[in-house]
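In the form predicted alone, a lone chain appears below as structure tokens.
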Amino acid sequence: MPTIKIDGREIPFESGDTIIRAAHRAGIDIPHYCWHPGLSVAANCRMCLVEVLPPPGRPAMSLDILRWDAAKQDYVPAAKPKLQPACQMACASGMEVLSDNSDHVSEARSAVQELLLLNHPVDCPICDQAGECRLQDYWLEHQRKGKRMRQEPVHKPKAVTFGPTIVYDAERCIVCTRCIRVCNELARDPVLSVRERGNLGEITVSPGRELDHNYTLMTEHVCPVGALTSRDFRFKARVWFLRSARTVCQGCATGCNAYLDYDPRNNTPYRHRPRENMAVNTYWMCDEGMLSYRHAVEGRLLTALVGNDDASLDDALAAAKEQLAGHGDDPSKVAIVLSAQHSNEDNFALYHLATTYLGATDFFVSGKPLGEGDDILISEDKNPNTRGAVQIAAATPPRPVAELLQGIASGHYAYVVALGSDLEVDAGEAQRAFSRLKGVVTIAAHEGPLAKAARVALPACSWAEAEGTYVNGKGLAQRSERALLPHGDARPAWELIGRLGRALGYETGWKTLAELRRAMPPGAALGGAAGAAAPAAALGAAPAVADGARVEPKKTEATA
């Protein structure tokens, strides 16, 4: 593989690479604002200027300038090398680049910083970007001095509503145009553009339009300086108080890799943001996925229910035992409902209880009904683990819940043990059908039609409160980390299923997640780095690709 040298370090590059892309891949940081690895090159911020040394025997390209001579107290003729934007300059074999080891580059970066901050308000204490702002970071790294301009800065519109999710502050904007390129290239909706030039430039929305496509929060997320802010997150938290967990988005079957940022002091999630995985979501997430973090704590089933009345876990387990009394007389009367909303671990625990102890042979899968998708990231399947749940029960292929209702209507089933709360069928019809049964027990994290129809409901942890493995629509098994402590009486669903089995008199062996995972088929649970995709051959899925993401408490280098 051909190589270039950056500050004396030799790094490889691929055909078509620019200097900054090759450096980024090698872990070398070249400061930048407008460049983003997932977008086209704009080369308008000039923060990534580097010095490219001439080939051996060739003179360096230089510019004639006037430089201030303090001794003479006058400007004198001088020359400096012509610097190049690393985001635009293509790599060539044997190229030698000076980034941090060039006084000319250091001087240029300091000057760019001073220019960008001439009219920028120094409102860091109230700015929503404080703590993860490139202007702050690069001022410390490349400038560390005040601006020389004494005139009143240019004032521009503030708190402009761009649409239902985004607010724009033109005074903070450095017109890097990342937001415009996200709209054009990712969302394919060219709704943003630049108005005016120079220090009068600002971002505008097309006349008669709002910023309202499915990737508006991604448009805000790439803003490096806090000009665009999310109406959902702004002024709710300071990022230095937040911690991050590597999770898998629960919005649909795409399984986008994400960071869930939460405040451990109040056990509250504040935002979802994309985590780079080139095999799944590259650098992006959709609005629905980025806002799905709310589902970790909203609409929850926080206490056990017996006949829709609150109960302790012990009382609910005793009631479940009564509900399922007689199930052993005829195991064919027992129907098991797996959940496309729950992890492989939860589904395997229920499948193991059903096949090993209850003797059940009929399995069904519940989940959210299909919705709208697109050809970018959004899947029509609004469940994160449909494929995983189906693969767990591959030996006894699960069927749609609609067939369960038909079986109940024909008198084939007397008992249902279910996981999850969502149903893709009519809730009223399901409730009427379940009311004919002798016993209905569900383990659910959220309120919903299935939890409402159950005679006994046990409160399970949400996806953010328990580790779990999810298989996306392409067959990649990915692990999601726990972020929050369980709310209310919630416990991991696999733990509740184990306790239910013991309440029924069975020696369900798993009492810890590690014990459960050891009992699972190879590939169905991941024990490595969170978010890493595992070979899913054991699940009958396509080979998976590993993910090299890392945890950071704020916006990542690649996506911020």
Given for the second form:
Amino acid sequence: MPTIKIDGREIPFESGDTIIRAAHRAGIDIPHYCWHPGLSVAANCRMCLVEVLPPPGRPAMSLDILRWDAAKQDYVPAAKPKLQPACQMACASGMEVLSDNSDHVSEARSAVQELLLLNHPVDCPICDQAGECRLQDYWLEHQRKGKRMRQEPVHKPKAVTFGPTIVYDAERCIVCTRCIRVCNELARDPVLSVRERGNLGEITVSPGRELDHNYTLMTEHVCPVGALTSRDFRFKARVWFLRSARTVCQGCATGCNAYLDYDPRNNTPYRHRPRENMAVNTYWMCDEGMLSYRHAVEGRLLTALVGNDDASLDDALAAAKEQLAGHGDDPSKVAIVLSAQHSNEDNFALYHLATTYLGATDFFVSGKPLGEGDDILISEDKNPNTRGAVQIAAATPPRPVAELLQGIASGHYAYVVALGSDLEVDAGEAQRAFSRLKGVVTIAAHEGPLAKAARVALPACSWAEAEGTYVNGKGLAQRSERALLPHGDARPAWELIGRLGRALGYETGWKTLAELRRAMPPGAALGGAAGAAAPAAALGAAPAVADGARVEPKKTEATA
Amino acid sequence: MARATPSNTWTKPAGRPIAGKPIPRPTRSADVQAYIPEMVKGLGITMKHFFKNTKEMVLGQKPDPVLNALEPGVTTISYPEEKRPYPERFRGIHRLTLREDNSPRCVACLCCSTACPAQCIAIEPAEYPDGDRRKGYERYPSSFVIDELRCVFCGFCVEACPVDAIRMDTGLHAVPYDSREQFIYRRDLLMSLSDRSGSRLTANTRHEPGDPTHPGLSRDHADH
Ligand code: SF4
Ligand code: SF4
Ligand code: SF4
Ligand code: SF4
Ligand code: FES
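Here we have the form predicted alone; I need the corresponding form predicted together with the partner chain.
Full complex below, order starting with the chain above.
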């Protein structure tokens, strides 16, 4: 593989790589604002300037300048090398680049930083970017001086509403055009553009349009400064109080890798943001997915229900035993509903209980009905683990819930043990059907038609409160970490299933997650960290961090 | 009949007289009897201090005993009535400074509560209501609570505040209340305290976005 030398260090590159891309892959950080590994190169912020040494035997490209000489108290003629933007400059074999080792580069970085901050308001205390702002970080790293301009900065509109999700502050914008490129290249909806030039430049929405495609929150996420803020997150939390857990988005079958940022002090989630995984979502997530963090606490089933009345977990388990009394007489009368909304662990626990102890043979899968999809990220299947649930029960292929209703109508079933709360069939119809059964027990994290139809419902943890493995639409198993502590009486679904089994008088073999995972078929539970899928490594994504480590919330994108 | 006190090792053993050591009395010689002039001298010193203190108290001339520690004289003050002047930079009870329009300058950035080593500041940020000219890009504390009982008066919060919204220049020290609840200082109380000159504004004014003094800001299309 050909190599280039950065600050004396040999690093390999692939043909077509730019200097910054090769450097990032090798873990060398060249400061940048406008470059984003997932977007085209604009090269307009000039923060990434580096010195490229001339090929041997050729003169250096240089510029004649006047430099202030403090001793002579006068300007003296001097020359300085012409610096190159690392984000645009293609690598060539044997190229030598000076980044941190060049005084010219340090001077340029400091000057670029001063230029960017000329008109920038020092809004940092109210700015939601504070704590993860490139301007702050690079100021500390590369400048550490006040600005020399004493005039009033140029004032531009603040708090402009761009659309239902995004607010724009033109004063803070550094016109890096990342947001424009996200709209053009990711969402393929060119709704943003720049107007005016220089000092007056600002981002504007196409006349008659709003920023309202499915990836608007990505425009906010890629903004390296606080110019774009999400109306959902702004003024809600300060990032330095947040911790991040590496989760898998529950919005659809794509299974985008995400960070769930939560405040451990009040056990509340505040936002989802994409976590790069080249095999799944690259650097992106859709709006719905990024807002779906709310489901970790909204619409939850927080106490056990017996006949729709709150009950303690023990009472509910006793009631469940009563409900299922007589299930052993004729195991073929027991129907098991797995959930495409729950993790492999939860589904396996129920499957294991059903096949090993209850003797059930009929399996069904519940989940959200199909929705809109697109050819970017969003799948039509709105369940994160359809494939996982189907794979778990592969020996007795599971069927859709509609067939369960038919089976109930024909009097085939008397008992249902179900996981999850969503149904892709009409809720009223399902409720009528379930009411004809002898016993219905549901283990669900959220309130929903299935939880409502059940006569005993046990409160399960949502994905944010329990570890779990999810298999996305492409068949990639990914692990999601626990972020929050369980709310209310919620317990992980697999644990509730174990307790239900023990209440029914069976000796289920697992009491901890590790035991359960050992019992699972290989491949159904990932051993490693979430997103450490082999294809990602093959594509050159950064290796996933060690399992269980918490990552500081930083809006860093991509170490491609 | 009263019970006899049980004997223990700490009481006098019963029945045995105390053996004292006889001390010879001094003879009444003239130099021993001549204490009266000394007594009058002592009384004189007492009276001198009495009249001096009274005069200084009446005329309000009493020198500060600590500042004048090396000078001879009285080194006490009668505390609750007389108080030592606190130094200029004394860190007293906090206050929240106000803007010209009496709104809090605090932008609920949580820098002070982040810096506070005693974790005694709790702030809830909120957005300004519709129609407010600061709505949309600035927030304010809907609740701002300091637990003065936990506070260690380190002044870190004052140092941390980027907008000079919290100060400890009231000159007040913690008052001895009788319930813990009274030490929980809330936003409105903090905003009603003034500095020693009686002002509730800050001494470091600057024009801020949203203030009428702030130049050249167009908010035409800010409509949310
Ligand atoms: S964008 Fe960064 S530098 Fe600018 S106000 Fe926000 S936090 Fe401060
Ligand atoms: S809004 Fe943000 S992302 Fe868009 S051009 Fe301005 S600074 Fe760049
Ligand atoms: S003075 Fe110190 S302890 Fe007291 S509130 Fe401020 S930062 Fe906290
Ligand atoms: S008092 Fe100052 S530091 Fe504390 S939240 Fe308000 S503005 Fe921020
Ligand atoms: S990152 Fe290279 S010019 Fe902006």
